[in-house]
Amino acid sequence: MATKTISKKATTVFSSNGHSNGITNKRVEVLKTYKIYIGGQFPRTESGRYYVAKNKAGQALANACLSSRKDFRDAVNAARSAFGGWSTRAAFNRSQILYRIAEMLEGRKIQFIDELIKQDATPTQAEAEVNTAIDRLIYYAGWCDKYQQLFGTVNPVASSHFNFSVPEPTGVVAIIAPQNNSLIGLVSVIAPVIAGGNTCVVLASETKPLCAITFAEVIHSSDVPSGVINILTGKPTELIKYFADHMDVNATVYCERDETNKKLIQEKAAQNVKRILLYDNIDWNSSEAESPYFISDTQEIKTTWHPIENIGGAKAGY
């Protein structure tokens, strides 16, 4: 005699307010989608692509934009537009703005510590990194109106001239930030560049991007003119060649030890003879990572000759 099997379907019971009373009570977390920062705005990447940032345990932390070549071009345009106004600001005013960034970062200290812990730092390491980042901003705020005296000179010449050399900002600086930390490396490469009157486009850490875009939110509320600092997230392998060969970029900063990428940057930078700065052996948490010489790295030296009357060699007479 044949037997008939009756299968039971799983059902989900809903309460009167529409919420499920059924199988599971576990909530699906909504990950934050971090946007990029270009020209004082927070657009999504024009490519429409994103990736999921994860920590070492494989926990999904956030959605981050995969920036494209077009995003980089837009950021360079914003940085170039901002350069004229920023470079001619009083050094004291640039100092005030850097100090304001430090103040705003101090006010959101707990959030940054939490993000660093999510990205595998210990609580002690996270607090130390945030404190160092705040102190580093204040350090460079203090140098804004002093490095000119350190790196400027009056030059003795064997002719009837005053001859003096003064540092001037180089222009738009493209920065591939340190990839093995989230905050302190980013702050350490941005602060001296803008302290010297330059504008910048920064590619944040691919694996630890959380603090970078949160830092962009700090910048946005810190009186920094739009376009002075532009922050992208994404893959260095995709974008590094554009950082090196864009014809309206005046200097490129690279902070990793990859010899292939170093060679690529040096070759492509030759097209418009842009400066190449390789910070590949620096402990960004140490005191060696702060120096006025980081400011001078993105300065050009302008020498001026001013004619004077040679009184000592004049002939006697009336």
Contents of the next structure:
Amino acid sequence: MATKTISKKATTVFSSNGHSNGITNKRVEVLKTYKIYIGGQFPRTESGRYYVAKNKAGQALANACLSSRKDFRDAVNAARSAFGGWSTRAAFNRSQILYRIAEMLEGRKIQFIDELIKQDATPTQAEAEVNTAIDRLIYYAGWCDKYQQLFGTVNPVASSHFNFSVPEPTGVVAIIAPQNNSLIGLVSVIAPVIAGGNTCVVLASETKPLCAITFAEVIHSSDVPSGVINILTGKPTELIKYFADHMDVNATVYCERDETNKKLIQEKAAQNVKRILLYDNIDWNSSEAESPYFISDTQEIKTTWHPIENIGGAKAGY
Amino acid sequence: MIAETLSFSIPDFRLSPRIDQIGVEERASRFTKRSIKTESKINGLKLALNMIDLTTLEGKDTEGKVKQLCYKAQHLHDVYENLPTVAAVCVYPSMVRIAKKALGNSGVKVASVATAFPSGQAPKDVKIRDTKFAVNEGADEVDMVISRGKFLEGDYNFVFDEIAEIKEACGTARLKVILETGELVTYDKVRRASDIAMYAGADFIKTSTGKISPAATMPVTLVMLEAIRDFYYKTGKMIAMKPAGGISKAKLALHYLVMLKETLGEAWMNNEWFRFGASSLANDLLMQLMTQKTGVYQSANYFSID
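Previous: the form predicted alone; requested now: the form predicted in complex with the partner chain:
In what comes next, the whole complex appears, and the chain from above leads the way.
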């Protein structure tokens, strides 16, 4: 009698842990720890905080890092140190690396589809979103060594100068990724920024952070130099201020329609006159979300006046 | 001769205390765990700024570079009101006159390396002439290097006598003795070299030239601070400390100040008794000060390079 009670108790305890009973050999699932990505490493947030990402039904999907302003600071430092090397790489090489990200993403398609489904997408939507993300990376890989021709110009001037303008990357871009989807929004805002030779710090979707961190793992194994892309998870409401006012950030990207936040970003960004890019009315799954103009958004135009010799009646050779 | 002028006897340096490597590294790491916030942080940053020996010791140094550095020493970041200046500018002997003139009566001292810096591989008379030249040019402080080769051979008398003679050549200038701890291999030897330097007449003991890696580390500095403390207990004479090289971040500088405070106490917490040999540390301190003042993370683009 006593033995029976004990065994019954044990069963109850196990079943509350999600197992049918304590005797069968059902394997305990190993859940992934979603850590942030800074400077080519996966640290936990320095603050030690976390939040639970849930799906619509309220089911807990994962514990994600609740990044602090200091994580953002560290990420900006990493992005700044990576900028020199990344921006001076041959455009062709940047193209190869973007292509490599797409390849690696293709190889882990199933995992991304699985995560998207967990985060309330239907299987069809999920597969379409992953495919679009891969294609978008290929699209921007192609643009890496071509947008310069498109946006660069040779300018007619009235003096003896060869005058030309070329786009150059602006620097470190702080991005608050689109909040309504997990993967395609993130990829769509990162790809044009790094294709153009910038480095970035990205805050993933707060409610759908899973794909962002898995995408960081893809980046990590895709020849992308450490620090070029840094991905944080956490609350935009807490971090927006810092994304906008950090003096070492050259541009801030915001993709929501929240007017209070837009105003806050505009005011804070004025301190070092950084670029503000508001992509608040874009369907990231559609083709309107890919264009070389997204690259030119984070470029500065440098104009050079190169003196040329103009002897007698001879004309300039250009 | 030196022994006569001092009121204490010279110990047998072979009997200098042995250092517990694990213990000293563990102890040093504890200093990095203190939380220093808001007002204490600002005071700490300003103090660290005031303790800097702003240094340029390169073959490519020019008159212009030294003048620029001297300007920086006096105008660290004019946007920020009432900032202290750095403690000194540290240059090669040939640049002392230029630095002295550029600094005028700003109160910033001129320190000069001497004695065939950084290797110290020159005959004694050359080293003494080098020292006298720097002092005659107007150096307030002389940074000498010890003969590490002789030290490692165990010729402690040679090292001791050399320091004593350079001290004599310095006259009123304060003497910093560089042990170049990166070449001394063990903490035991760092301790022994510190003892030799202090008994031979050093006003400062300094970790490194900055030309050898590793330069200053917290454990090495702790060993030297403890040597200073023991020397003070024995003789009643205060010796100053200068870690140099590799300290480029404000946070690390604050860790050093914590270590200083907890090892030697309040009396050493000023630039007469403690210095940082550094060049890039100043800007990081300034950036942190501005962050504290404005609440906004700063960018290196808005601070002068040298």
